[in-house]
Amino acid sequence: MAPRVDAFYLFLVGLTAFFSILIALTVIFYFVKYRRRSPDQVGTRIEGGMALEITWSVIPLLITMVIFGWSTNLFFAFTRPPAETLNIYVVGKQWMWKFQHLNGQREINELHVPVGRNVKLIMTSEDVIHDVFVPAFRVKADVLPGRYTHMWFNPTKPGRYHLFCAEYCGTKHSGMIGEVVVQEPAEYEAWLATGRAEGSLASAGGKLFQDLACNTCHRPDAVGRGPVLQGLFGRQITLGDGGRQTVDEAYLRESILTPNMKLTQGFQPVMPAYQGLVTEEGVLQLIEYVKSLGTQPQSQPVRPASGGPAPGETHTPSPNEVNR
């Protein structure tokens, strides 16, 4: 994106310089041409000129429309990541950046990425508003508590690049810095392999899913008290109020921390809220686990809207369900 941003920026600078010089020279020219040559000289009354009015209205309009069209094109390019991206989760915290790769590798204030690959950062904050800013890549985005924001880039040259927090976030804001380390693909894969001992992000999420006894309600056979999660990510679901919702990272996060905010149609508000019980890293792990689940089963038992067992089946609460 850097060449496209630079081209737009240079256009704005050139445009500003051109009209600044033009106006300055015009003012000087009028100073000289229309100066008072005697103390009793009175200027000629000017009634106006329609051609001049139209000219200095239409030309700025055309220029601003060019700026609008160009900047809008850039905005959509920034906010619409390509279909295939390397996803990396980012958590901002006073005063550090925590990065988590899908294979389980974690970093603090340093982000390793491969050269020539579309990289998408999925970001949130644990406390206050932060802002990821990589000047060399010309990318910058707010990192907000309570929601996910996205940013993407494609590094084209190996090296180490400065990473800043561009939003004042407290007394040590100036120390919330880091580096983006761009490596050749083979070098990046070798580095990535050093962090696989703990397991992938999805596998950690699967373990947490079991530890929290989520599997007792979200069952793949559709007889649990919660929706089937297989193949759920990316789909549109119907909510209890009849509205439609796309299941993305933000919706999954909200459903984990405050599940009764947007209930899926046909289910009761029986899921406990995990706000304050699951860390941001834990939420990311659970989200990645849900994203990793396979396709939804084609044949499912019919279940009542109350969220109970399907006809002809019984459901005995497990000790984990009772404890919850």
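Predicted model only: the values in this text are computed from it and were never measured. Residue numbers count along the first chain shown, from 1. Take the two forms, superpose them, and find the largest set of C-alpha atoms that agree within 1.5 Å; that set is the rigid core. What changes on going to the form predicted in complex with its partner chain:
When the rigid core is held fixed, the Cα atom of residue 38 travels 2 angstroms or more between the two forms. Here residue 57 counts as shifted, since its C-alpha moves by at least 2 Å between the two forms after the core is aligned. Relative to the superposed rigid core, residue 277 undergoes a CA displacement smaller than 2 Å between the two forms.
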Second form
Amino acid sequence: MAPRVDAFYLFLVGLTAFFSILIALTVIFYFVKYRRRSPDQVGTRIEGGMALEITWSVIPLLITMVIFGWSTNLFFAFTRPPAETLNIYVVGKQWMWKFQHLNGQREINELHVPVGRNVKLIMTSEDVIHDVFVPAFRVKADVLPGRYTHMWFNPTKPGRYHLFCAEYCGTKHSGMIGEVVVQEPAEYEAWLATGRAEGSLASAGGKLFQDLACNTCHRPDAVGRGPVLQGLFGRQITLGDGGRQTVDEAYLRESILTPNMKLTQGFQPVMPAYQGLVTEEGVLQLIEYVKSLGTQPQSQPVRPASGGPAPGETHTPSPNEVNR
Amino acid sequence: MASTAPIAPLPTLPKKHYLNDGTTVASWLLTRDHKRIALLYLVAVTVFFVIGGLFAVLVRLELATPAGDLLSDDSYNKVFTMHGVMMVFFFLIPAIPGTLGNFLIPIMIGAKDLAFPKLNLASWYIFMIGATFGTYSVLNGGLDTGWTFYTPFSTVASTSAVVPAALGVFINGFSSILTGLNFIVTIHRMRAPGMTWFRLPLFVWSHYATSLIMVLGTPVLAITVVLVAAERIFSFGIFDANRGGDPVLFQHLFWFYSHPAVYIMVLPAMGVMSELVAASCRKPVFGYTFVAFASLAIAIIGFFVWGHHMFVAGQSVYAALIFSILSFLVAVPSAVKVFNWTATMYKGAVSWQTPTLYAIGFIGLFTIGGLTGLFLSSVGLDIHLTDTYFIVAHFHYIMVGGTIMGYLGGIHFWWPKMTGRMYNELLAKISAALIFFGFNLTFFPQFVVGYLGMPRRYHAYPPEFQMLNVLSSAGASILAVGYALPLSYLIYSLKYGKVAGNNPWGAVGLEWTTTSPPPTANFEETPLVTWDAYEYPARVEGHVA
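Counterpart to the form predicted on its own, namely the form predicted in complex with its partner chain:
First the chain shown before, then all remaining chains and molecules of the complex.
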């Protein structure tokens, strides 16, 4: 993205310079040429001119529409991540960044990514609004409590890059900084392998699933009191009120924390709310666990969630996998 | 040239005028004269400008070095917050309407006063009460939310004086609403015979547009800050994601007012500009009707662009595109104004006095401020630029380069009318130049450091940004001198300034037909208007500049 953003930026800088200098020179020229030469002198009476007014209304309008088109093109590139991404979860809190890789590797205020891969961050906040800003990649997105936001980038050069919190978040806002460490793929894999002790995110989620006794109701055999989770992720389901809902990260999160908001059709509101009982990271692990159940054969059509991962991304857990 | 000018008798102050019509404290504090109320505003906003300016000094001192070594992080957060709150709510919004608008609108339309003189005084008192709460929150531990009060930080995380500050902003809003209402009714109902809508000075048109925003937008801000205070006190959960609320809802409500509020700040300055340009060139403003309607267009479109503050806040792609294209549309009437002012200078008789310097300074700074707005309306680029120093630079070019240049230009232009005396022209020119160069040195580097990625509201920053920050702090010190000078020579002129006479600039406009300072009733008899705005005679007879 960076070269494309820079090209657009330089175009705007050129445009700004052109118009600023044009106006400045005109003003200075008139200021000198038409300076008042005697105290009783008045200017030549000119009321205006329709042709000029239309010209200098229409030209700026056309120029701004060109800018709008170009900028929108960039914006679409930013909002539409490629189908295949390396997903990393980000949890922001006052005043630190927590990153969770799918294999279970975790890090704080440092984000390791391989060079040349499309990296997608799925982000949420535990408290106030934060914002992940990596100036070198020209990307930024707010990190909101109670929601998942996404952003993606494709680092092209190994190195260490600033990562700033760009949304004011209190006392140590300017200390909520970190680094993106872009590594060669082999180096990255080696680094990733150092963090297998706790098992993958999905397996941690599986453990949490047992600990919270979710498995008593969410059984694989359709006789539980809760919906079957196997093969659920990415599907369209029908809600109790007849509405349709795509099962994406946001819906899973909502259904864990406040399950009665959007009940699946045919189920009773018997699930307790886990709001305050599961940490944001725990929720992410549970989501990864549910995603990992996604290989079950399905009778219903599967549709990828908008902004969510493509169907190909769902997978069975393995200790050192990287989501592809 | 001096030899050909007739030797005019030295002007003298009128015997009786609004300044000596009652000298007791009560005659000022209980006055219903719009001119005296304007001076009450002038004193008040100057005090808040100085307070806000001192906070800015602390910010620039801290940022001279990369480490957060002068202030603690909490203190720094409070300092930039209070700089913003003071400047936006208690200086920029009331400055031009409260002082110049109050003083000039009735005189410019040939009226004795505003439609509701008592309400006008009430506006000032409400403003002072609101501002007192604002100041109280500074003394009572300060406020650290940023002037934007973003939730859920302001509702659940901040431990500072959010409620008193919110109350201050809430109360202050009523002052804005009542002033706006007063102006609208006055402009509709109080025009002198013959003063048709299209004979109104453009200053009046732009204040009319401003008043519409004040009346329609401010209530939304009032609702918003009440919700923040209520949420803090009663924990309703409106903005609390943990309880089904939406923190981004706050941003919608806040910017629904606060983006139009930018036009509350800059439209009056544009009105001042039209007057300065016309009087400086002694010719009508080029394209009068286009400039007048551009004000209205800015006010109206300005209500539909708030979402451009939230491009990275998780709003939908299509909402972002609509807010983006509407923001580009605001650029058109703004550009039309700049072109018209520039064209007015063509074949003018351009004065080289202080108000002209402010006018051309405004054109330059507003042009840069406006064009950099295009960078930020572009969603694809705003993603990189928002919440960096690029934003800080952009809005200071509009608010300081635009509003304050307009305000100071207006103060210098109408000072002889308000006080009856002239200030020291040489000092005034020097300070105008200092402000122009100091301003650019302060804020231009911030565009660069912003693009390089320095986030705003940072107490400490990576060392590679230091050079640009040092330039910025150096510029700020020049700017401070530039602002301190007028304060001193204007006060000095009150007693020792040369007596100005009715029309020191040789300008047209009803305000220059009455005495300086004007009588309490503004005119000896109600004027009958038979001419358009800026209708200059063939020569300005006997005028000695």
